[in-house]
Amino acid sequence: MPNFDYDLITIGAGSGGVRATRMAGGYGARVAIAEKSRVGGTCVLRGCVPKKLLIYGAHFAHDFEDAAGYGWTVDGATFDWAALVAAKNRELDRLEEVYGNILSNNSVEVLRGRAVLSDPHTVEIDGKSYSAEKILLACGGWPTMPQIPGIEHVITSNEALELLKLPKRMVIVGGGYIAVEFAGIFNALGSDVTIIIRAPEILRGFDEDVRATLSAEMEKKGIAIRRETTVASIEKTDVGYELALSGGEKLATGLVMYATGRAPNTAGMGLAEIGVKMNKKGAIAVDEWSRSSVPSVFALGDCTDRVNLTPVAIAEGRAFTETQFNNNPIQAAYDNIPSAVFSQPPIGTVGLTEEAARALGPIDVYISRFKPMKHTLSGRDETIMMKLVVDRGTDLVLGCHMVGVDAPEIVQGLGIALKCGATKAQFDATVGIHPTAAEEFVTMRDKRPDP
């Protein structure tokens, strides 16, 4: 039997890679994890966590406005962007230390540097070779941008988290969840924000009522959405940037951010050279056990481009380690995965969209729109939308969708219900908590007429 340095080397110390590797170490395997940057990965350092901290900070702008309706007078409130970014960075430093301790406590060796595979069992890092019986690729994704004139002037979500000052005017190109989340942050903090999208509506792939509701609420807040528009070029000016738009129009702004997609971060790792199959985007092809076309090489998370969510990568990491190092074969499940968009207002969703459900057969749709109780006194013009998609033949609830305050917190619980195969009758038989927005999910009785 070959004598390897390790039982497992993981490339990428993000959430999925850390989960898999520290569990393997906990089961007694000899393990190492290679990381060219900071331990924590996209979610902890460049995505979910820092972004949500900025969202919390931005929400205070709305809270101060809403307080007047409840008798509060807030005088002299000021905002310091640099102070928020500094506080966010301190928290990221703390989390990175926590992740490092988790690895250390599970006997995981951290190999610093850029990793390249030289054969199915060998990883090269800064001129040194390390061998392992199994190699796990958890190298994540990275923002992508179109090659247009002036693209070197733009920032991505990575740099948006580290801006030295708050922009007065900015353009965000893209209509996905990253774009709408950052639009909400900067708009609430006082920036003049324009979103440019190629499509007729934001959030491609989400339920149509969700998309329409959020875009309407964003526009109420002053975010301009330029639909069916593309950027031909970007030119730097004395006061900012000028965008040449499709149709010949020019648009001036102080900052340009692109959020037009992410691609697997697999380039230059030697994968194709050793026979690892990838698609045109560079995503690693894996089977249901996360094994690549090379038997000793596995992959999980965003670099496989299956379901690009941090909790999914963590679930894949656990499944991999239980299977390979604990004699407990399990697979990650991809049905009824709850997800959220931390827009303003936020989105929570689980299960099928109305469009996807209709493609499978007859359905009933229940939808409710109302003003949250909080805003009866605050006066804010904001609407909650809640929606249930139900299989007409079996009464199974196929999808739950919400746009409104606390939507992610509410839909997490509904995710459990869908996992358990809940029916609309069981929703109806559940007593609501009053007065809450959440109770609307168990009181919707009127079906929307079929189209």
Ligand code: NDP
Contents of the next structure:
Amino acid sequence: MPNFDYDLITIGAGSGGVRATRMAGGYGARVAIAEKSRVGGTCVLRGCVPKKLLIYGAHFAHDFEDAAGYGWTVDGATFDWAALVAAKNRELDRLEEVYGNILSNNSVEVLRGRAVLSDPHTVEIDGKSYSAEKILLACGGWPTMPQIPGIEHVITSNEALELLKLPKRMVIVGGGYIAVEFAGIFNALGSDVTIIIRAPEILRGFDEDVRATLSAEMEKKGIAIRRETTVASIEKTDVGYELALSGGEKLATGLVMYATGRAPNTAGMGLAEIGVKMNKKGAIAVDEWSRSSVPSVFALGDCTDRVNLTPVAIAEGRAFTETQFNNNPIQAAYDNIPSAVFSQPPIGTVGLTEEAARALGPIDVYISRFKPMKHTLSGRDETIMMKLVVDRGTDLVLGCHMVGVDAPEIVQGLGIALKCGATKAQFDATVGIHPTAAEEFVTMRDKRPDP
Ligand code: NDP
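Having seen the form predicted alone, the form predicted together with the named molecule:
Zooming out: every chain and molecule, the one shown earlier first.
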């Protein structure tokens, strides 16, 4: 048995990498984690956490408006973007320290610098070599953009979290999670936001009723959605930018953000050179144990492009460490993964879309649309949409979808029900909590007629 410096070196101190490595350290393995930037990764530093803090900040704009219907006068409320960004950054600093402490408390050595693999057991960082019995790639992803003329002028979500000034007008290209979340933030804070999508609708892959409901709600709030449109080029002008759109139209704006997807961060790491197989997008091919084509090299999280969500990377990290360092072979499960989009209003979803379920066999669909009680007095024109997709033969609930206030908080619990194999009859037998929006999920009785 060769003598390695470590039992495990992980590359990338994001959510998945940190979970796997600190658990391995806790089990007594000799472990190190390589990180070229700050500890915390996309979720903590450039994604979920800062984004959600900005969403809380933005939501006050609606809350102040809604307060009037309840007898409040909120005069002279002002907003300071720089103060919000600074507060958010202080929280990120705190979280980075928490992550650092978690690592040191579990005897994980942090190797600062960019890691490159030179053989299946060796990592080079800034000219130094470190060997390990196992190497775990948890190097995440990074925004990608089409290479059109003028693309150097655009920002991504990374920069949107750090803007010095709120834009008066902005264009967001793309209609995925990131585009709709940032559109909601900037729209609520007063920017004039236009989304440009090449498809007929936002949020490809989501249930059609979810997509249509959210885009209608976004348009009600004043977000313009330019459908079936692409950007041919971007030119800098004296006052901002001019976009040349498909069809020949020009669109002037103050800021252009691209949210056209993310790609695995795997280039220039020596992976192909040592035989690690990747797909065309650069995602590392792994088996159900997160093992790559090189037996000592494993990978998890966004760099494998399976389900690109933090809790999934964490589940993959836990499964890897239990299997490799605790003699407890487990695999991450990919069925019924609940997820949310923190748009305004937000989306919560778990299980199959109507379209996916219908392709598998006969289903019943229950759908409900109503005005949240809060808005009876606030007067806000915002509706909630809730939907259940049920297997007609077995009565199993196959999918739950919601667009509306608190949807992510509500759908998390429904995720447990679906994981347990709940039937529609069991939903119906559950007593509602009154008065809530959530109770609608246990009181839906009318099936939508078959299409
Ligand atoms: P998505 O893959 O969700 O969406 C990309 C969007 O960009 C789609 O609307 C797509 O259009 C469009 N697009 C792609 N290429 C082009 C192009 N060349 N020209 C014009 N439009 C294009 O990516 P995001 O960047 O929004 O998010 C990345 C990942 O981050 C997601 O996979 C998600 O898992 C994760 N994430 C999760 C969040 C959450 O859980 N709340 C929040 C934020 C991110 P089309 O539909 O036509 O393909």
